[in-house]
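One chain is shown next in C-alpha cells, namely the form predicted on its own.
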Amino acid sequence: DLLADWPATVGRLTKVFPKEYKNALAKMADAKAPPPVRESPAAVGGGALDVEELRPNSVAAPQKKRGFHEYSRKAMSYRPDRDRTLDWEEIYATPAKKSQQWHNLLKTQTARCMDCGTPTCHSPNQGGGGCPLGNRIPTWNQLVHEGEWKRALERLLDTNNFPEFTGTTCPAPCEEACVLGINESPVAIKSTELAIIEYGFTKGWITPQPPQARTNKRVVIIGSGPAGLAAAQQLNRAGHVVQVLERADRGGGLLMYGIPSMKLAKTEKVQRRLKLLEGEGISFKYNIEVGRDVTLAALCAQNDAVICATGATQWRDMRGTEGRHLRNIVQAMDFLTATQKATLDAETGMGPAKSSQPYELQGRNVVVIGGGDTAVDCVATAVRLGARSVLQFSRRDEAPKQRPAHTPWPCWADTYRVDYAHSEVKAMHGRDPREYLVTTKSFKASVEDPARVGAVIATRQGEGNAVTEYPAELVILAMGFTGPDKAVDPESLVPRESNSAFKAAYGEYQAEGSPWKNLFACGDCRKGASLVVTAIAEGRDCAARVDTFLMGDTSLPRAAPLAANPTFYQMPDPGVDQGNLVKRFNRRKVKSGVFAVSDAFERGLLV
C-alpha cells in the first residue's frame, strides 16, 4: 500500500539525520549563506557558537518528552572567581530565597532526563561512574519537574542521609554515567540534588525524626565523619540507643575540619545537621579520643556493638628526602584543620579576631605538592590567606581535554578538569597554578633563616637532570592518605590490609581476626581514601550488618554499592565471604546450577 501511493506516503513520512550529518549540513548551509547584518552574542565575545548556545536553559512550561533535545544544561553557578577570594563563604551562588524564574530553571533542568530504561547513573560501575547510594536519580527528577518538591524530597532522603553534604563536596560520578553524557553535556544531577535538600530546609520539612520504640541496645560509633553519621542516624532509627565519640572539639570529622567553609559551609548544613541527629536522640561526646582516653577493648566489653569509623587519617609523607626536617613543611590536614579552627573559632566568639591565623601567608610563597581533592582545597585556602603565589605539583601529565579510551562511558572519565580553586589563582595571579610531570628531590633551607623552608629542588619529567628551584616559605604535603592512624588500636590487636586499613570484608564489616566479635569497620578506615558519598554508603550498609547482627534481622537498607548492581558483580550465596566479588565476565567460571542473578539481568534487564 505505501508503495502503491508514493507520493502520498513521502509526505507522511520524517527525514530523520544523525546527528553528525545533521551538524555537517548546518555547517555547509552557513558556509553558503552571506554573512550576517548582526553578530551574534557568542562572537561578540570572540567563541565559536556552539549548538547548545542555540537551545534554551530555562523556559517557563518545559516539556520531558523531548527535554533532552531541545534544552541545554545549566549546573548551579559560582561566585565571580576575584569576589569569592575575599572571604570564606560558600563558592557557590544559590539563592536564599526562590523566585519563579529558579523554579523554571529546575523544572526545565529536570526535564533533560530521559528516564532510562536502564539508568547507568543509578547504581556504581567498577569504573568509579555511578552513585554509590544508588539514588533513585530519574525518579526525583520527575517529580521536580512535575513541582511534587516534597515527594521528590521523601525519595532522595530514600537513599541519601545528607544530600546537602553530597549535594556540594560530590564529584558527580552520577553525572558521568549519565546517558546523555554520551554525546553532549549530561544532566545537571548534582544541582537538582541539593535544589531539593535546601528547599526541604527552607519549607521547614526536615525535622528530627527519632524512633517511636528503643530496643535497649547500646551502639558506640568511633568517628564523626560521613561513614560515623551515616552509621548512626540508620541504627537510631532502628531504635537502638547510639553514641558518637569524636577525639576533636566538634563533630563532622572531615565535613567539619577536612573539607574547607568555602567548600561546605559549616554552621549552615554541617552544625544544622548535627544538632539534628542531636534532636534524634544520638548522643555525642567531643574530645574523647579512643586509645587515650578510653580503650577500644573497654568499649567493646561495654556495649553491645562498636563501629570504627575514624577515616584515613593516616598520611603519606616524604620523610627520605632531604631537607625534610625544615620548618614550615606541613602536612595537608595539619594545615586544613588548623585554618579552619582558627576561622570557626573566630565566628563563634571562641577564638582571637579573624586576622588571627596560625600561617601567616601574605605576601609569601606557597607550593602545593600532591594532585588530588585535598591539594586543591589547599590551594583555595592558600589564595585567601593572601599568599603572593600558589603552585601545585603534580607527577601526572596534563589530562586530555576528550574522554581517553581507558576511561569509556559510563566511567569516571580521565579528563582535564579546572576546580574552583585554578580558577581563583587564574583570576588572582595569571595562571593556572599546577605544574606538571614534576617530581620533588630536596627542600633547599631558607637564607633568612636556616631552620625554616626556602624553596622547593625539582624536575620536570622530559628535561633530563635539570633542576628547577621554586620559592616556598610553605610547603604542604597532600599526596593522599591510606588508612587510620594507630591512636584507635595502639597495640594493633585488629588486624590490617597493606594499606593500613581495617581488615573487614567488603559488605560485612565485621572485623576479621579481632578479639572482639562485635567490632565492625566501615568508611575510609576499612576501604581507604575515598569520597564522602562513598563513606556515606558504607556507613548505611554497615548499619544494616550491625542491626542483624543485634537483632537476627533487619528492616534497614542495604546500601553496598556493587551489591547493588548485580549487573556487574556477582553477589556470593549468603553466608559465604562478600568480600571477593566475581565479576560478571568471571560468573560462570566459578559457580554452576541455578544462578542468583538470572541471565535476564546479566543481558542488562530489569527483573
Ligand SMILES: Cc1cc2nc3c(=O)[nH]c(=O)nc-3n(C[C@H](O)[C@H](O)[C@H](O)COP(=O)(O)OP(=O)(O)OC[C@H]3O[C@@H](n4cnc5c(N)ncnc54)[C@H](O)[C@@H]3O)c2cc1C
Second form
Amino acid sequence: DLLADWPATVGRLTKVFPKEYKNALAKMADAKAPPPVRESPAAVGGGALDVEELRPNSVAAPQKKRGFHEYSRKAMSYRPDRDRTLDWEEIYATPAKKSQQWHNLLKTQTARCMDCGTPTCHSPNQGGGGCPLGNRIPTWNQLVHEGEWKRALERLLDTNNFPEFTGTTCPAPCEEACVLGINESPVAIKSTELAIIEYGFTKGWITPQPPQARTNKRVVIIGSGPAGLAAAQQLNRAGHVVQVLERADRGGGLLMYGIPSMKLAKTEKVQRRLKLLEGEGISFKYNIEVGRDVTLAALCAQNDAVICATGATQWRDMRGTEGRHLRNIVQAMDFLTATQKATLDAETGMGPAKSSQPYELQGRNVVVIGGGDTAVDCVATAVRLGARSVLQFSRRDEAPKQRPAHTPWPCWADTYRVDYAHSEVKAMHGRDPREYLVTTKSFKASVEDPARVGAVIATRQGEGNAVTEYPAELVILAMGFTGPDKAVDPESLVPRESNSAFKAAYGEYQAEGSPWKNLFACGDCRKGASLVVTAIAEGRDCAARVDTFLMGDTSLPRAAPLAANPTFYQMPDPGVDQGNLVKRFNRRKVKSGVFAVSDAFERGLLV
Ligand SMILES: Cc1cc2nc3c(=O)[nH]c(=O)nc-3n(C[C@H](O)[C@H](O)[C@H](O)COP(=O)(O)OP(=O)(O)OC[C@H]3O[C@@H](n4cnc5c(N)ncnc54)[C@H](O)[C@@H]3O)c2cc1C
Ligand code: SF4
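Following the display of the form predicted on its own, present the structure of the form predicted together with the ligand.
Then the entire complex follows, led off by the chain already shown.
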C-alpha cells in the first residue's frame, strides 16, 4: 500500500540519522580530506591562504568584547620566500615607519586576547608551553589595545631584558599555551612583543639606565650569550661592578654567531643592545678565553662572584663513521659562524670583500645531517650561498600534522612544521629539503678529488639494508649539542650532570661540588641546549641568586618560579605514545613519568 502512493508516503516519513552513523561519516570525510598543515608564519608569508582571512584582522575601532570571535589572527608578515634568499637581511617584513593601519592592526590583534582568569600563556607549564619569563602577556595586550604603548613597554621590560631577541627568534611557547588556541588560532603574542619593543626604540624610550649607586662588589660573567647578558644587566642594576669575558671577537653568543642574520639582525638588534649595556656601565672584554688566557681559579679568587654562562657548545660528531676524515664534512657551528663572520666583517669594513665567503657553494650539492633548528639554519644559509640542491636528513619520522595525544594543550605541540628554510628551498628547488627516517652509513670520496667528500651513503628505515647514494660536495653535521665544552674548565674541577651540563640546581645556580663557593652557572651550560627565552630567564634568576649571595638579600625579581606556578601542568602518565617518545629521546631523563621542562622544549625544537 505504501508503495502504491509513494510520493504521499515520503511526505509522512521522518528521516532518522543515528549519531554514530553521522560521526562515522564525518570521520570518513576527515580521513579523505588532506589534514591541515601547521605552517610557520614564514611559510604563510610565502603564499598559503588562511580560511580565517574571511574575518577582518584589522579594523579602525576594534572592540575587545568578543574580539576573539570577531577578528582573525594576523601575525608578523614575512618577505616572499624567493626574495628572502637574495640577501642576508631578516626574513620579516617589519615596517620601519608605522602608519595608522599598523596601529589599527595591533589594536585589533590585541583585542583578540580574552584576558583569561588563568592566563596559561603567561607562565611556563611542564609540557613546555607558556612563557618561561613569566611575561605579563594579557596586561600588555590590554595596554596596546588601549594605545598605551609606553606603559605596555614598561610591563614588558618588567620581565624580559631583551624582548627584541625573543620577539624575533622565539618559537613562542606562549602561543602554544594560549587558551584561544584550543579551537582557534592563538593570539599573535610574539608579534605584539616585537611591536612594543621596536616602537619603544623608534620613540627613543629605550636609553641606558645606569644604577644610581655602586656596591663595589665585583662580578665576572663568562660568556656573552643571552644568559650572560641578562645576568649582567640585572647585577649591574643592583649596583655591582660587572665585567663580561667573551672568547669570540663580538658579543652576543649564539645571538651573534649561531642564529643567522636572516633570523636576527646583528647590527640593528644585537649590537644595538650591546651598546646600551656598555652605556649602563657593564664592561666587555672580547677575545679572552677563560681556561686559556685566565683560569677559573684566578677569576674566583679576584672577584666576589663568577658566573659561568658559556653555553652548550660541545657538538655531536660522527667519529668512527667510514669516510668522516674526508674534506668538506664540516660542523654546523663552524659553517654558520664562518659565514656570519664573513658577512659581518664585510659589512663593517673589518674584513675582506663580501664576495669572499669561506664556503663557495655555487652549483654544489649540500647535505645537512640533523633534524633540529641548527640544521634548518644551515639549510637557509646554504641556499643563500647558491647551492644547487640542499637535503636535510632526519632520523626521526615526519611529525604528525595534528596535535598528538602526548602533547595536549597547553603543552608545546610535537607537530609537523614548515620552517622558513623549508619553504625557501621549496620555492627555489621545487621540493621540501627534508628526508625522514634516514641513517647515514658512510661518506664516499669524490671521484675528481679523493680527499674530498663526493656522496653520502644512507639507509632508510623500513627499506632493509638497501642503501642510497646522495651526491654531496659539502656535508654539514648538525646533530645537536651535549653540554659546555672543556675550555673553561680544562681540569674538570666543576662537576657535571650525566648530560654533561654543569651541576648547579635550578633556582640555586651555585656550581655544586666545585672548589669555589662563589662560582655560579646558568643558561645552556647548566640546563643543556635550549632557547633564547629560557637563557634570559636563567640569567635573570641567577642574578637574583648571586645578589642574595653578595648582599644577604635581593630586590631583583626571580624568573617565573615553576613550583609556585598556578598553571603548573603535569604531563599525563606515560602511555603508549609517551613510550615512543621516551625511545626517541632516550638520552633524556624521565622521572616518575614526568618530563623535565627542558625535555619538552627540545621535543619541539631540537637544537
Ligand atoms: C644555530 C642555532 C640556532 C638557534 N636558533 C634559535 C632560535 O631561533 N630561537 C631560540 O629561542 N633559540 C635558538 N637557539 C638556541 C639559543 O641560541 C641558545 O639556547 C641560547 O643562545 C643559549 O644562551 P647562553 O647564553 O646559555 O649560551 P650561548 O648563546 O651559547 O653563549 C655562550 C657564550 O660563551 C662563550 N664562551 C664559551 N666558553 C668560553 C670561555 N671559556 N671563555 C670565554 N667565553 C666563552 C661563547 O663564545 C658564547 O659566546 C639556536 C641555537 C643554535 C646553535
Ligand atoms: S591565554 Fe591567550 S587569550 Fe588568554 S590571556 Fe593569554 S594571550 Fe590572552
